[in-house]
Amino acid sequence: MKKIKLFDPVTDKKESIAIKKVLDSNYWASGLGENNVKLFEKKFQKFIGSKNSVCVNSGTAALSLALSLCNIRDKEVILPSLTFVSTAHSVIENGGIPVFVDVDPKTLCISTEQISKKISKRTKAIIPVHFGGMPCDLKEISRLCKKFNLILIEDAAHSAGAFFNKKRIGKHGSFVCFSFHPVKNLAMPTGGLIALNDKNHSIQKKKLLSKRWCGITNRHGSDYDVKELGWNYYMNEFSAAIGLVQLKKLDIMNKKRQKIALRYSNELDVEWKMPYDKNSAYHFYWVIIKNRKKLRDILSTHGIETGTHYKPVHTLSMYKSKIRLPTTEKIGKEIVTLPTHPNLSKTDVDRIIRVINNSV
């Protein structure tokens, strides 16, 4: 029996052709950003049509480097609990407090209505999650980001090739953060970009490039300078060949988990499961099961490999605390996430929908 990977990367000769022309180039990264990573920032910035963009080495560094500019400490960050962990984590490396809030229970995206409730004296940002690729509600978001002066910073791990209101994920807010992680919908061995679109864009992307490579700046030759901290988080050339060739097809392998998730959407005999929206780049799609273990254990004897996107960050141990977020902690005990990635077939397909209708 065939097994069905709950993530699988969708690659070809092409990806090959590239990275076999990086390993005889012997260029195979500098902390400068040149060549195949200077490329691809480029092209997937005219792709998402930010007004600039910085490539880095996963998500995680980008959501961190975009807070560091953000002069978070001692303030507020609003932020989902249903989300990696990650995103909390690049709350706390700059110096912030997480605000976590409940979810909307439809979309699993940030709860508007509970931001509203949040938001204080100490708020400075808010970073909605696109969870599963699904777009949250930026349109109020943004609304009220601007009402109370607070920056947007968006959680686009899951969202590469995503639309809200007819344009790109990566159009909107101040800092939009992308993941390439290898089960991502635009895969690299591991990689990440911030697209910017404040108005001071060209100053944060300067910065940017010096906090990404240990906060060197003035480089001429063999001399640089330092005049503050920074990381080792720039991409690789490796990882951006592979990416160059990705974004070539990224569109048509998100139709192809538009047409799986449309599918689910229509056959699956869930009462609570992901709606269907031609703007999503389902990253994965999720069902709300009460006994999930069951469920998840008959998939398995089946060949059929599924997730549990996420243990809601403030129930784990580093940030427990005595706040309640109904909708979240629900969903924590109960989400399966089933495979939506282009390498599955009708078959596949057929074979996940009717193992779970003859489940539940």
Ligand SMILES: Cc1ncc(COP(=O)(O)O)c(C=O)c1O
Given for the second form:
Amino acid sequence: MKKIKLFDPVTDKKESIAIKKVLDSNYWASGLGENNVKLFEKKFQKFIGSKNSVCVNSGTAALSLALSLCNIRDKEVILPSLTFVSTAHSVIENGGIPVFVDVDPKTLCISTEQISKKISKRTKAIIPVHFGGMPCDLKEISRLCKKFNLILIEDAAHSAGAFFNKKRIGKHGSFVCFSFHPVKNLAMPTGGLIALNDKNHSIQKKKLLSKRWCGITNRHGSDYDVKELGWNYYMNEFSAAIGLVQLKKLDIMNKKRQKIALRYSNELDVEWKMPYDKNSAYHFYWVIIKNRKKLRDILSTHGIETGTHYKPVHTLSMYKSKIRLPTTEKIGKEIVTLPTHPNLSKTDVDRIIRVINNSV
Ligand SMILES: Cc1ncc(COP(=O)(O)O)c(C=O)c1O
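Okay, that one was the form predicted alone. Can I see the form predicted together with the ligand too?
After this comes the whole thing, all chains and molecules, with the earlier chain placed first.
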């Protein structure tokens, strides 16, 4: 029986050729982010239509560095608890206070109603997560940001290529943080990018370039200076070379994901499931099932891998608090995530749908 993986990068000869070229060049990485890294930065920025951008080596680094420009020390940052822990870590790392908000049961994106209830005098920023590639309500979130003078930082780890209001995700918030981890829609060995959309994007980019390489500035030949702390967060040449190939086929790959999601949404006999939206990048497809273990076990015996994104952050030991987020907590126990990657054949999708419908 053919195993069906939950995530599976789509590669062909072009990625192999790109890697070999970098390998043979003996120029594999540089803190300066030249060659393929610079080219990827330029091409991805053009693709999403942001004002500026900075490549980094992960989505986690993107979030961390973006927040380092937001002066959040002792300030509150609103975010969903239904996310990968990096979203919350980036707040703590920069001295901020994460304020977790429940999600909308329809989309599993942050609930805008709940955001309004949590805004206080100490609130400095909002980090919506485009969950599973489904765009959050950026119109309402932007309105709240404007009204209360808050910074909008989007966690777009799942949504490379997605749209909101006819514009690509990446063109809206002050900072939009992408991940190019191998499981993501645009896959690299490791990688991330911060898209910048504020008026002062050039100054922000300069700061970020220094922060992503140990605080180094004013480099002339072998001379340089360091004025503040920085990290080794730069992207390597292999990742960027693969990313350039992946970017060319991202829309085609996302279309395939959407086709699979449309089938799930039409054919799965499950009441609570991810809606179909042509703007979504469908990083995965989710269903909410009471007896999750049973369904996952059955799928596993049929060679179908599934996931449980995510264990809510506010229930993890480090973040444990008294807050109650009823929808998030229920989803944390009942969500099953299904594969949508473009390596799935029609027969694979038929099998996934058949096994689920026979067991619910
Ligand atoms: C929602 C979300 N945010 C941030 C990240 C972090 O990205 P990376 O793994 O590239 O550091 C991930 C990765 O899984 C994610 O799913």
